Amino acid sequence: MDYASRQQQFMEFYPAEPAFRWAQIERGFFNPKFSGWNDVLNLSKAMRQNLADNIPWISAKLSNLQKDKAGDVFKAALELADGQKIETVLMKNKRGQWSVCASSQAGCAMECGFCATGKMGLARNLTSDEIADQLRFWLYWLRENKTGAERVSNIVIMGMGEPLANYDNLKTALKTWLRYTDIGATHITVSTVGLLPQLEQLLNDQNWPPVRLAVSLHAVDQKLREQIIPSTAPDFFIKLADWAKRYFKKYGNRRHHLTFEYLLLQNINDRPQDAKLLADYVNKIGRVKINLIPYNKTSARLGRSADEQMEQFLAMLEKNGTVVTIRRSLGEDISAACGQLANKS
């Protein structure tokens, strides 16, 4: 099976076409009014027919769609050309617009103890087309289903997979979104467990787009984090703190903070001493926002911190001078919330 991008396939068919031709086509991909190759009228009729016969307009097709009880969250299982399936989520945000949660891999190799995707193992990386087309899928879906709020204003790469383990394809997809949509860089967030080599790579990559980053911390004790996230590198917190300070020198400004995500697990990492460790660690680094995440039920034998415990944890962090929020848990009733994506209806 050939996973070459559509652009590579197009150039194989039409090597003499000028470079701007593909840019015109790609702009059409993100026009919700276009439904297929026949709508790209700046191409000849013969070209449109040949492309329709040989290159899919979109790299995935809908396999299953679910809606939560409130009608604010939709989860789509998409089937790729080789039969692999991924999940992507559409969520209504506080602005009354929509956020898309996109996947970067089919499955995941990180084996995080709280995450259903991690129990699947890794099937393969997604191509840049397969990542970018998850946004296109929802743009087309919104056009056809008239929800009253058609605009996608935010993208989070928090679906299936570890995004930075698919660095090159992720970067290409991010740049595609920034080039052909009105979604700005600070409205796109890449979530990572903290792969240190790739974090160093993006820090030195002059072509890395200035999107926001969210690092999944979940503990500040090395041994405890290794239990929660087996892929944790030795001396992780020392190296991450050093990296974060250099990150702020390059990217830090009023709108470009760094987020540390912290999943609260009952009687594991939600104690007062855990909050104190977290606050002390963050305050040594600088402009970090903490995002507390309630645990969403999976097959793992883990408990969700009580609401009162979460509020106490948040209050202790605020008392110690940190910027902190608790993430709203959306779509749990259709297994669309954080850590639940595993191709299960």
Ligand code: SAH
Contents of the next structure:
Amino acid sequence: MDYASRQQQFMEFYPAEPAFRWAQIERGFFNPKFSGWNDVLNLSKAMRQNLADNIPWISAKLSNLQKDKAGDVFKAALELADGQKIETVLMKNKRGQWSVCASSQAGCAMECGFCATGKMGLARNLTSDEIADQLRFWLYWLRENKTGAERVSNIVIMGMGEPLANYDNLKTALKTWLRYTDIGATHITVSTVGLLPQLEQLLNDQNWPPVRLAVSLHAVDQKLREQIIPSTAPDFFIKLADWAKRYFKKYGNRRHHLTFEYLLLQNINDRPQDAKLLADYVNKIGRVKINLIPYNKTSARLGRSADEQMEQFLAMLEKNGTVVTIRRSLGEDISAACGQLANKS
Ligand code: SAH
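Could you switch over to the form predicted in complex with ligand SAH, since the one displayed so far is the form predicted on its own?
Below is the entire complex, every chain and molecule, led by the chain shown above.
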């Protein structure tokens, strides 16, 4: 079920207010000096009081916070109005910039065998507020903990859930961030399991924001992908290649670059010949970047490829002319890494 967003609640209280009123409020949500309704001085005192009594200033409250050994990764379990819990992660990169990893759903329906969130099943979609407020939560947190950091540089939608299965709310949240923060579209990445109807939808959507997209490929063989990603559609690779070509045709610039994520699973998809197949597939499409992901431990009986195996895989891809990077695993000791978010702290 979907919950009413704060904007919908506001409109119910004040149907006659001009549209800019809500924009003033949203600007206030992202004003680092504001901490509650009382700070939004464009509103009358009575209105501020009523809103403070009836609409939460932020849609999630902290339930548990963990910090990794290195002190670069923080994981927050947030409790939502109906008691659902989600997790969100804040990470510092080598250059000292902060990234937020946000969830799009409570749980996930995709049942990917290697992912801890997949084991939980789907509880519900997050509202646009609940998605957007994960960034606000960390901005407030950075401020209150006197980290010296004032801004978040990047957002990845790689937390719990399949973002494109919650298309409308995701889109609203993305647009909110783009409108009210200094984070640009090229610094936001939406990672999807590759839902073809929604990929098609965004291609035809005039209002889809120009954020980056990453598709979780994890295999280049239909049968293998069906085994590890049960949501795989028939003829997935043919259809995805066709879609990707049209995506590049429509957004023919670097801003819209596309990444294929490839999770390396020991003895499953990590042989040199798998790398060759991946390179051939990508080269047919053109301009797709490959991001290799080391496997982070979950309860599944799967192994991380040995460093040497990953190096060989990478070398094979490079030899075949693809652009490829390896993702640094962060926060594994607090189960904050990719695929480990499952509300178990
Ligand atoms: N539903 C989205 C977001 C998932 S999380 C998607 O499927 O893309 C972001 C990435 O982490 C995805 O590529 C996902 O497949 C990967 N992932 C999931 N479980 C993982 C694990 N145990 N170790 C490493 N990466 C994992």
